[in-house]
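Presented as structure tokens, the chain that follows is alone, the form predicted on its own.
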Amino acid sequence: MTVEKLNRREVVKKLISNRNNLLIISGLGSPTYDLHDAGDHNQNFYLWGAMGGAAMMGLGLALSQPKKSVLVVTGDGEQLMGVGALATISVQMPKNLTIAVLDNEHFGETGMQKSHTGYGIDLVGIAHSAGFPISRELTNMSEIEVARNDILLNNGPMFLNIKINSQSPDRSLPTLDGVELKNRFRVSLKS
């Protein structure tokens, strides 16, 4: 039995939909396009580089903004280039961060090779031996809503990894422009 897995960007904007003011860092690439084609707004940090250190970005995010929920958007790529920030996210406990991670079993920015998740490698287990209290993998749209609600609750840190197709829908490109960028996160940081 072959199961239908999801959409991208339906997936995206259904898990920032009524984000009250959630903190949003999205990894290289496809991430960043589908986080913007979601919504431009100034709570959203897109990282156009630093490949493999959006978890760890939100780390820093989530420590330094205790009382804000902050999720970190990123692919299968990203997430197991970058695998020990799960090990360092969980010695630091942060309640208020939650990676998600669009697992298209391929590296989508190279020429969709197909990734490592695509040979059987678990992400969720990996996070869960990490010890992160929650760690979901995520298969139709029903659990991303359930998962919607929780990462506005901070009892985490929490790890979901989301099934999603292949498909590469067109690029959403926000500006280019870090400084711009940064200054525009820092701002909203102080509402």
Contents of the next structure:
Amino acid sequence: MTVEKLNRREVVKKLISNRNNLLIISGLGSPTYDLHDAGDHNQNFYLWGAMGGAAMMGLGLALSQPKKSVLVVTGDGEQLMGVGALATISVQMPKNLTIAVLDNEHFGETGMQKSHTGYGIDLVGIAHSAGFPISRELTNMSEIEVARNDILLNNGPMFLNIKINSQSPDRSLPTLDGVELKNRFRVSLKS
Amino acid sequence: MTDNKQHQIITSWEEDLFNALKQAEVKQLPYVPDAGHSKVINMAHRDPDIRPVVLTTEEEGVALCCGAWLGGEKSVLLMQSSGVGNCINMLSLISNCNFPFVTIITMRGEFGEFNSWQVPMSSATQGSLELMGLNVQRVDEGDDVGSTVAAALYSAYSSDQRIAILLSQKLIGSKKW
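What I would like now is the form predicted together with its partner chain, since the data block earlier showed the form predicted on its own; can you produce it?
Let's see the whole complex now, leading with the same chain.
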């Protein structure tokens, strides 16, 4: 029996469906389009570049906003480029940070070349070895629903590797204006 | 005290630097260590109000500083000149979003350097930072460190400027082999 892999858009919608005060950073490429497609929000910060930096940006944000939950949604290629960040995050142990990798095992933006996870490299194992107290692989929507609730418990740091199919839905593009993205995020935190 | 001489408290440049961070309420201090930064890093580890963040590579610190400011905290990235090359693409995040940014860089590969492998990146440090849009300020005298750091933090966090301070190898002393 073959189990159908998850759809990235449905995953992200479900993962943030009770977001409350959740602060979200998306990694460049499809995760940014997925987050925008799930609903634009002043407390979404979309990366359009800076590959490898999403998790670390999440760490800086989580440390400065310890009472809020911070979610980083990124891709397998992006996280692999910043894989050392998993060690850096574990040293700090921010309870309010979740790193969710949408793992399609490919570099989807650049011609669907197979990524390291496609060759069997295990990000959940890497995060576990790096010291994340919670590191899970998610393959169905009921696990996504559980994770959605766990994100808001601030018992992390938590690492989620979500196996998705490698389809590329139509792009859903947020503004490219980084200054606007930064300013609206900061203003929303002050109000 | 029986004499009338005015007693001046002499502080090291490292203490001046750390005091400038404290005065400006810097909360996150990401670093890849350098011998030249070691006293400041040690002071940060003893201080409950500032969080030192050890990095696996310097570019992590650039992204961390941006995230910290998104959440409202000031930060400073400490590294040595060889780390600047690791940061280049991540610095695009600073310019695309106009994030305030201060990094303090100890120079290797210039005054009395034994290890020639340090020289190529050292020679390219200032140029690389300027190509990525940072304002570079070089400090050669210990007495200037505190005021330069304080001024950089003021400029960065009052009007979204990005500033790299280079502490020359003459200032920090060449590594003894």
